[in-house]
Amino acid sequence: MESVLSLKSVSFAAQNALVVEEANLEIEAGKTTAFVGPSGGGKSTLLKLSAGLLIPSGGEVLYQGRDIALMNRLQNLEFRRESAFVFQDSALWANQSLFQTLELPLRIHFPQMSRVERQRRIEDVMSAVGYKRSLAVRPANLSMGEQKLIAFGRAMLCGPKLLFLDEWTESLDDNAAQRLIALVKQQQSRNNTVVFVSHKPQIIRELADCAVMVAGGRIRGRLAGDQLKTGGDLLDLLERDPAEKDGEG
């Protein structure tokens, strides 16, 4: 299988340390990926310097062989359509309504599109997603949880190939995170990429491909197959030792 995205001794600092150090991983195109490991260990940074999100410090993240840093603006445009991020933190737009947070990738990525297209992809996804709410308010009338479901209808709207996801399930109750581990099911019956971050092992269990320890900013160890769906291999990994050798578990 071909890799998607391709990372070559990446390394990212911040405050002049350390966050990620050294990260070569390759990333199957129609597969999903889970990163895992202690708060604070480097997973969320990972994913974004996997996304793009973040230039890193040091060597190159390739999005089907291209350095993404190095995309000229149209390349990088056809990146962010093709691809696209759920934050831990929703990250809605504070000054403006949720339908004008919706309607803004619909605008960039397709432009022919009519209003009342756009209206329509949008009630659409937020049906999908179970939001029954108004979108003329802003985030701050909204749960934590409702944030959650807008941030995660946001990404779908513009039909990814590549979804990242940080600890997307987080403040939703079991039906609404039901609701949206089924959509991301969707997104895998389609042959997209996703690569997510989670510390619930029931959820990397049901839907990850691969498992990718992070640990003090260092990849130390994956698990695929047999040995991340049965037995004990996924726990040991998730409780292993971050000062443990990096290696193949």
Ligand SMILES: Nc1ncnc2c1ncn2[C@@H]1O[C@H](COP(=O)(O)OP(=O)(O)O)[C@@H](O)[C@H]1O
Given for the second form:
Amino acid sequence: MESVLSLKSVSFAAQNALVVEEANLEIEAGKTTAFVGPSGGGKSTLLKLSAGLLIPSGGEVLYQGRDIALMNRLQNLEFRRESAFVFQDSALWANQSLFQTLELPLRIHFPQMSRVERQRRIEDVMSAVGYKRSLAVRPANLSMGEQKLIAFGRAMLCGPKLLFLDEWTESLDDNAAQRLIALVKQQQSRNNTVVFVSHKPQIIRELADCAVMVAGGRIRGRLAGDQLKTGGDLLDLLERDPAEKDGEG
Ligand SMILES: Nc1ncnc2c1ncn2[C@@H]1O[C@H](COP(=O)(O)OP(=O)(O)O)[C@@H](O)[C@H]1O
Ligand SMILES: [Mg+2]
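Just the form predicted alone so far, so send over the form predicted together with this ligand.
What follows is the whole complex; the chain from before opens it.
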């Protein structure tokens, strides 16, 4: 197997406590990995560490063999263009219109793109995620679900090879969720890599090649293949009492 991301003994400390501890993980290129586990277990932190949005306090995260924390400006810019992140709280710019927010990644990564081309690209992506209302408003005018659509659309704008999605179907109605699921499948059909956090067994089964259990800041287990797609192994993993697993360390 070819790893696109390697986490080597990754730890992350916040306010003198270890939020992630000694995580070792290989993310396979072209595959979809799901992080599962209880609230507060460290999934979002591990996802941000994997995406290079947080720098580990110990260990290293390698993208195609290169330590993200040690990348120079150009390497970092290239990594940013190739990867995209949907935040659990959407993280849209509060004081900018949606259009300005969506234009920004295109301006940064495709400086040669004309305003007309940017507009067309944004319209295409908004139609793919199913957002039909005005882009002139600010995020505060939107429901949580609509904010998720914009955040997902922003992530798709630059054609990412590596997509990180945190609780990306929360607060969405079934139609909207199905539309985003179809976009993830499109990424898969293009052999792109997806890493996502979800609590929904149905979505994990439908999309993931591998599920990684994160609880108490540690990686507690991994399911792949038949164990994930059939039988009760996934439900066991999702329902296992995290306190029980704290015995390991
Ligand atoms: N920057 C931070 N400062 C303090 N505590 C944090 C910070 N980031 C995360 N935590 C804590 O680490 C734990 C794991 O958080 P998180 O990764 O968001 O978990 P999950 O996504 O699994 O719900 C939580 O208890 C959270 O409060
Ligand atoms: Mg989270």
